[in-house]
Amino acid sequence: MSLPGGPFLARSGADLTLEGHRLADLAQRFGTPLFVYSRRAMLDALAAYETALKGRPHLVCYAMKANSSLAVLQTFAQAGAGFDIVSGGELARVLAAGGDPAKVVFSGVGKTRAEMQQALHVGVRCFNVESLGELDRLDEVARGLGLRAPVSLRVNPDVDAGTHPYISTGLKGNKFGIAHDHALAAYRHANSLPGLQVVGIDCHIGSQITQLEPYLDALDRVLDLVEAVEADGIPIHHVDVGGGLGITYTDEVPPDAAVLVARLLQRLDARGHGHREVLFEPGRSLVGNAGVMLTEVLYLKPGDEKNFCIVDAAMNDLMRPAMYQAWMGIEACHLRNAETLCWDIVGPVCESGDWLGRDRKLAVQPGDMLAVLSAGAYGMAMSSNYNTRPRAAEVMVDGEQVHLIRQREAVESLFAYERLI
């Protein structure tokens, strides 16, 4: 059976390895609920894109909400990436990792003024800035400092990525990006501001996008739009493709990277755009299938109506299934020669909407360990203490070595900042 994970992820006889390491044992070395994650399947997906680009004037910018895990960012540093970020929190994350300020893209509809100033500080190379408000916001705190902002303005194209509603970002409802019929007013607007220099164009239209056609729609609409604004007079220096290309998760059947690169090259080329640099903002994609979380049967809980199979991770680990209905596959670390049942996985959190998956056939025991995939994208980066639930480990695996780059968190650290009065 074909799991999503490219080779990294595999069974050996009857057990489940990630980079040849047995995952029952990782579970039982480190604990659980335990988040586990390939170094190598991480580089090979950032290569995909990496190749299908060289030759070309390029940035791949890992969007690093999908896992800001410090060894997940040093990974991605030492291999030349920048960082697409969405908050202040995330360049301090860059940057203690190792990564090059100068290969950091800045986008997000909400900057505060202390972001705008700690990003000009350290010397983003781009403000990807998404309203009016944030132009003359940036324009006042750049001006305050001495310097000039580099900008690209975020256009939102009005095209149905085919995506779920939560994470589709490019249509007109959307709260995302400058509407495109109002772009090229807002160029002439950041043209004409002193602290801010207009370097680039960008688009992102949503995330886990499985078809190409959304894609070539909204590089059409935003090349007609830098047509429009280099006729001005405003020279355009990149253009930003953004990210959002799906995984694999059940049946989907995304496009790979380096079919995506070619055919929005192939466009930008047809078009005589082909001299300009291009960025790629991938998430998911680069970590997505790298990784898997695992836990432990607690308890099988047969019923009338359902079969239920408790287990120690639960929707504060991973946010996923609760919040966007989402299919995770959920395999036997160990595989067992009795009956398969069908079970709903679900965790301790005292919610009806705590699940993980619901009527999958297994054969299991309490104290069996199940590994959920395609974990590595969304999984750490949105988890939470609900229940007062310490967070996960994590580990990364790279060839025959072993690093636990996260510890568990202790239950007093969850309240270590608060006070009775």
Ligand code: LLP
Second form
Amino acid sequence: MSLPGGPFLARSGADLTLEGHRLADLAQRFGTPLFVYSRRAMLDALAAYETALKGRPHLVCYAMKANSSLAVLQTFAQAGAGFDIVSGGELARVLAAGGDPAKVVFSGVGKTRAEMQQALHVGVRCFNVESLGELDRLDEVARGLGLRAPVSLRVNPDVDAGTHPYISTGLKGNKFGIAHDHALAAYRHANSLPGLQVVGIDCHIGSQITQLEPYLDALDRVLDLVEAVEADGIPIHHVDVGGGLGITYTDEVPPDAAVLVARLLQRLDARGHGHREVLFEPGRSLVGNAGVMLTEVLYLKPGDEKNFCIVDAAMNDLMRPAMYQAWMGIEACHLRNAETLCWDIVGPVCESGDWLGRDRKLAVQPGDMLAVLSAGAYGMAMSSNYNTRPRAAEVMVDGEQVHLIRQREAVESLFAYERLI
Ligand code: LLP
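Cool, the form predicted alone is there; where's the form predicted in complex with this ligand?
The next block holds the full complex; its first chain is the one shown before.
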């Protein structure tokens, strides 16, 4: 049986394993809910981009919002990657993990003065600016520090990435980017401000994209602008095509990163832009299928209409099903010889939206361990303490080695910053 959850996830007899480690054993040893990642899978996913970009000026900036745990950042930093950040907090994490600020691009529609100052102090590679107001603010902050801020304008190419509305970002109706029609004027404005230095252009059209065409359409629209802006006398050094490449959760067949990169480079060449430095901001495609979330079955509650399998992980640990009705694979860590029934896998949180999977055919008993697949991206990073639930622990396997990379939160720490009146 081939599993959608990543290259190092396999069945060995009845046991589900990651890089050869039995997941049921890890769940016993570290407790549940537990995220487990394969370091090899992350590095291989990065290598797919790097290999395809070999010989070209390029920088792969891992979109760390997908999974910002320090050991994950450290893994990518050591492999030479840069980072796409969206907050001062993420910048602090990059530095704590040993990342190079000169390889950081700072995205996001709402950067504060303090965040701009912090990023200028450490010398990030570039600010991806999304509005005229932000250009003016950044100019003022940079001049206040006696610096010039390197900027790229995030343009909204108005292409449909064909993905979930909550994670589609490149359409006119989205809050993101500067409208294509206004971009030339915005570049002229940026170029007139003494505290700014125009260095690039960027776009990001959405997430979990499974087709090539939207990328090629967006690149064409971006290159039209590069040509118009340079004809106006403003040089543009790099083109940042964003992130968004999808992964296989069930039966999606997204293009390989290597194919995506090759097709984009081909298009750059064909249009005479082969010399430009190319930046990518992949998040999900680097970490999504490198991880699983393990959870223990607490109770079975068969019913007239639905059978509920109540587990110890919930929407606070893994928001994607509740938030996007996302389908994520669920597998027993150890297959048992018992009757298979159709279950809704739900957590202990007091909301009907608290489910991890619906109508899943599984043979389960209380005490069994389940693995939610493809949970390396937007799992831990989006988790919360709702219902005063401590956040999960995280483990990274690396060949023979097993590293606890985040210990389970202690309940007292959840209210350590609070005061009685
Ligand atoms: N660059 C920018 C500017 C972004 O906004 C994002 C993601 C990325 C790069 C990385 O996109 P990726 O390669 O991971 O698709 N929580 C949602 C996904 C939100 C994506 C937000 N932006 C989910 O769980 O599906």
